[in-house]
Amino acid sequence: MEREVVDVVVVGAGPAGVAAAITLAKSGKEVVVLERGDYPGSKNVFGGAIYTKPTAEIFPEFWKSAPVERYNVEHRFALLGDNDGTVVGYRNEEHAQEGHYNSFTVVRAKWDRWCAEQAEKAGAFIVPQTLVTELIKENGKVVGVKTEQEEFYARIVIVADGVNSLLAKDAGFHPELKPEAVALGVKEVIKLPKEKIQDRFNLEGDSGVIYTVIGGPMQNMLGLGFIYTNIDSVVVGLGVSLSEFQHKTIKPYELLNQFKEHPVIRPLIAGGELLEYSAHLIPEGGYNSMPPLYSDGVMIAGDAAMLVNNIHWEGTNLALMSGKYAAEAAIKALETDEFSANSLSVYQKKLEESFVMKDLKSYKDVMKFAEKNSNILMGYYPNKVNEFFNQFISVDGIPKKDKYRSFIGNALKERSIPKMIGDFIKFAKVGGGVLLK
């Protein structure tokens, strides 16, 4: 009996997969999905925030209909020491205006299954509750994959299977992840009412707010802190390198816990209720880990091709347009007939010319810089500005210009001028890579 093959073969319903799925189901293609989930977005943990204008290229409009739960106005930075901290922002109220969003919170559960549901809408079949093994190869070319209970044949498959790609080790494209590569991301959703987050936060209406945290608990460790706003309910967490739990002997619960008693962060969210605790390894490796993109007759995209921007927590817009490049280069190669690895290294190309690739070059060498240095960049200095402000609002009958004195002696103690010297041509030979690439 002839076997059936479709045109297309998405492994993971996140939102590479979803984006590839529906890009090719409007171009008329044969598409199949296989989740393992119950449903798209059961299985995906998620901080936070989609960003109106790559998300927008797929689904044009998606906040008219969408379940997003507030539109982001500001963003705050909070630099903390044991017991006290630093916190600016960045508040735009043009993003509260339609044109001008710039990002959206949203509950994955929800939001992956309405961008499921449109791209069943315009094709494409979904298959959930199905968990793929493995490719089939035929003659060194991916023809298909295994799943538990039968086989899928496809003329070009998209593996979208997320961080720990099985799939991804399976075509060669990367060994273990070593563990310097990934992040342990582990936060909670606290229920609050939204009229106290509005207080709290400092909001009007459906606006919202994101936190960037660095230090407290986490001084000296290669991480960051996060918070964010839904419409009655706080996203807490905290995401940091796999090798220093590997290092220390701190739980990542412990240390979420300790990051929510902080006294910056325990007024935003006091009195709430617990209503999900997750864990979810998130690729912080940047460009020089990721691995090859395509080879005969599969692409790798989103997280299992470790597309994602650590610096700026931007993942989920980089796994949208991947997965639309990844879908418009299948889409040629089936109109040509042609998906050997030369045709689809046309989905690298369109990478590469845009905003994905040129971001992830030009931080290429900002995580190894920060390991090598996450004492000074996460301990050293936060604590030294929060001691500057210290100084600079107390009133005790000691003169300024002796406290300014005894600050600058304490800290050229604790750090000697050849050693700041040092400090800042290494901080300006990054921040310069970054400019110039």
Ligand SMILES: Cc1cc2nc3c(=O)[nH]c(=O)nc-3n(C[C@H](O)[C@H](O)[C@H](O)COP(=O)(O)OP(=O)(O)OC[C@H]3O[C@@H](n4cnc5c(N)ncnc54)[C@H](O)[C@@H]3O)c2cc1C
Given for the second form:
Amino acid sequence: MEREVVDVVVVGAGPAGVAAAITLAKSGKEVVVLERGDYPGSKNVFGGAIYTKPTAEIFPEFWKSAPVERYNVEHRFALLGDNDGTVVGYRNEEHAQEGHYNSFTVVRAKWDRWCAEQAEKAGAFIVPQTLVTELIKENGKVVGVKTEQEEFYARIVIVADGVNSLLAKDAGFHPELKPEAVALGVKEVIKLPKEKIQDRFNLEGDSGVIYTVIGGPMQNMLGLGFIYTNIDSVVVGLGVSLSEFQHKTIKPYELLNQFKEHPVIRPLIAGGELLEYSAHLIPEGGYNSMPPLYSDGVMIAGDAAMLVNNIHWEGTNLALMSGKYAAEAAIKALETDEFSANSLSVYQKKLEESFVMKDLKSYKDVMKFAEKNSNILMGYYPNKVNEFFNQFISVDGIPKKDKYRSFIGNALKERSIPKMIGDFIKFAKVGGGVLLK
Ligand SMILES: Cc1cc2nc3c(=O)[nH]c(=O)nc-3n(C[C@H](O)[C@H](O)[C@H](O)COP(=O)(O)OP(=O)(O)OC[C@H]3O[C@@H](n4cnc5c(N)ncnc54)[C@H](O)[C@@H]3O)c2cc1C
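Can I have the other form now, the form predicted in complex with the named molecule, not the form predicted on its own?
Next comes the full complex, and the chain you just saw is listed first.
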């Protein structure tokens, strides 16, 4: 019996897989998406924000019908000490207007499902509850996948199975993930009445705010905290390099509990009801840890390809774009009936020409720098900012001049001027790298 061969099999119905599927389906190609979850998004974890422009490239005007929570109008940055903190925010009212929306918070279980439905409407065939166990290779070329139940043959396979990609390992692209190349993200979703969220976060209508947090219980650790506002819940979490957890005795959920108890965070979520706790890995290694992106008959997209910009907490946009470009490369290959690595190299070229690879290249040295200097970046300097403000606002009978002298004296005791100049040069070098690459 002749075996059935479809144009493309996509593994994983996250942002990368679904973007690939809808792009292929819209151009009339046969596409089957295999997803292990009960439904797309059922188990997927993220912090909270999808970005309007790249998302609208795949789902035009999605905000009119998709299950979005809030449009974000403000981003706050919090530097936390043990019991104090400095918070600065950037708010832009334009981001509250259609045509200028920058990002939205979404709940993945609802959002991914909606996205998958759009792909189905375009003609993609999505098969949930199907765990892909390995790639099928013939003469070194990928020709399909094996699931727990059956085999699926395809002219091209797009691997979009997320960070701990079994299939990228199977294809020989990835060795085991290195602890320093991934962060462990833990988060809680806390239910609060909408009016409380409006008041506590200074919000109107369906506008929302994002927090990026440095320090607090994560002082000296390579990690960041985050807060996102949904309509009637708040997401609180953190992502810390897995290598930090290997070297420290603290457990991720203990760190999260301490984070929630910090005086800057606690009042924001007080009295809320815990709806959900989840944990997930985040690719953190960036450009330097990317596997090869294509081979004969196969391409790798999204987290499976380590495409995350962790400085900006951007992952879904890179996943969507990589899925789209992989699909476009597949469409070209299907039209010329040529599925070799050479033909699929178009995928890498498209990524190189886009913000995806340009950003990853710009930031390629930042993580290494942050890893080596986490004690000063996540400890010393944030603490000094807080100490400065404490001195600046305190009225305690001590003359201001004496206070500033004592502040400078203490700062220098902990870090000498040559060391600070050294820090500045290192910052400037990495910063220059970001601008020049
Ligand atoms: C705590 C945390 C916070 C984050 N916050 C943000 C944020 O605010 N904004 C942002 O843009 N990004 C954020 N990210 C990153 C973002 O979630 C990812 O970059 C994005 O989801 C990657 O999409 P993907 O499609 O590549 O992978 P995933 O979303 O992981 O999707 C992979 C899919 O493949 C399926 N799958 C896996 N293995 C198999 C298999 N063997 N067979 C069949 N199906 C399989 C999974 O069930 C899943 O549906 C965050 C991540 C974490 C962990």
